[in-house]
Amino acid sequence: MRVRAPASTANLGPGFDCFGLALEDPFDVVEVERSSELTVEVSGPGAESIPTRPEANTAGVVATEMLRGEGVHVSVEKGIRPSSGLGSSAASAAGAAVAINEEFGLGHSREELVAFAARGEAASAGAPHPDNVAPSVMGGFTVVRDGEVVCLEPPEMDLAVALPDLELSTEESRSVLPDSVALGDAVENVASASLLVAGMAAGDASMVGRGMRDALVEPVRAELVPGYRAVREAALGAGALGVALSGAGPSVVAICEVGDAAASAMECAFAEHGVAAEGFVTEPGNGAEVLE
């Protein structure tokens, strides 16, 4: 059973640990095959940095949780670079959950598969964060809270992404988070998050972009990404409707009507700060899909 599991961008500015959006590209391909034991194989870009011990691999943990002793060989073909802020480990977990559910006829709902995939994420992120696995399983824009997943169809829009030649682990990115925040900043974030969700529900990309303002997390995480503020301004100057760090970073995502100019502008801005980056354009994507 082979499954295509998409990359995702989490937070979108104010939605820390709550918001996620599936991307059309890039993606992982996860294949599962019945076996006498549980084994994991990883190939593709960055595979050398990913553990294959089942208890340390996101897809392996998912298989352990879902099968409870039955054997399976899980093969992950990476298309999403690890430590990029594009939900690499989440895609592997999501793909494994969907593939195992289909191969073994377990009958779990997509919402239940989000919970299994989130447990797999704990192998990489240290805790079962569902903000990336939810869109990777469900597709579109998702909001997660206390195990509940709400899905909305995003408006038609381009997503310009700048992927810098940097690695930033979730653990490192979480280490700089503040223990407390000012009330005024919290109010600003609630307002921004509400506007973003309203834009998704209304199919208004411009409103979504105006809601991508984070007063709590991004200001401290920006210090970990050289040139981030210049990259953000370059994207806005090239017509982006809104810009944010993608998840824990270091990738930067911009919501656009047409994304080519913003992708190029972000790539150039990173270069001006001595950081090589790949700029590309994608769109909101579907959730994990079984391949024929």
The other form holds:
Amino acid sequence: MRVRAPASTANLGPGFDCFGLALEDPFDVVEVERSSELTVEVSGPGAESIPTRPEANTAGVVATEMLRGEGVHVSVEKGIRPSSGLGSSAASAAGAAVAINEEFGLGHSREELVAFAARGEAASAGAPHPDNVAPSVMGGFTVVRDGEVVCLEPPEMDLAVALPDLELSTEESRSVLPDSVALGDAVENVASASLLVAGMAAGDASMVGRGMRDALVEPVRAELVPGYRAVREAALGAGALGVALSGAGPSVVAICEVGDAAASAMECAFAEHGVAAEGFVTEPGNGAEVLE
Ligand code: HSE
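Just the form predicted alone so far, so send over the form predicted in complex with L-homoserine.
Starting with the chain above, the whole complex follows.
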């Protein structure tokens, strides 16, 4: 059973640990095969940094939780670079959950698969936050809270992404976050998050973009990504409707009507700060799907 599991961008600015959006590209391919024991194999870019011990691997943890002792060989072909802010470990967990569900005929709902994938993702991220696994399993735009997953079809739009040649682990990126925030900043985030969700529901990409302002997390994390503020300005100057750090970073995502100019502008702005980056354009994508 082979499954294509998409990358995702979490937070989208104000939705820290709640908002996620599936991307059409890049993606992992997860293959599962019945076996006498549980084994995990990882190949592709960045594979050397990913543990293959089942208890330390996101897909391995998912297999353990779903199969409770039954054997399976899980093979993960990475297309999403680890520690890039594009939901790499979450995609592997989501792909494993969907593949195992199909191969073993377990009959779990997509919501239940999000919960299994979230337990796998916790093995890698250190903290359970299902904002990347939800879109990787369900597709589109998702809001998660306390096990509830709401899924909305996003408007038609381009997503320009700048993937800098920097590694930033989720753990490091979370370690700088404050324990408490100012009420005024929290109010601003509620307003932005509400605008963003309203834009998703109304199919209004411009409103989504206007909602991508984060007063709580991004100002602190910006210090971890050299050139972030200039990259953000460059994307907006090139017509982006909204810009945010993608998940825990270091990637940056810009919502655009047409994304090519913003992708190039972000690449150049990173280069001006001495950081090589790859800019590319994709669009909102579907959830994990079985490959024929
Ligand atoms: N919401 C998470 C964060 C996404 O920003 O830390 C990263 O996995």
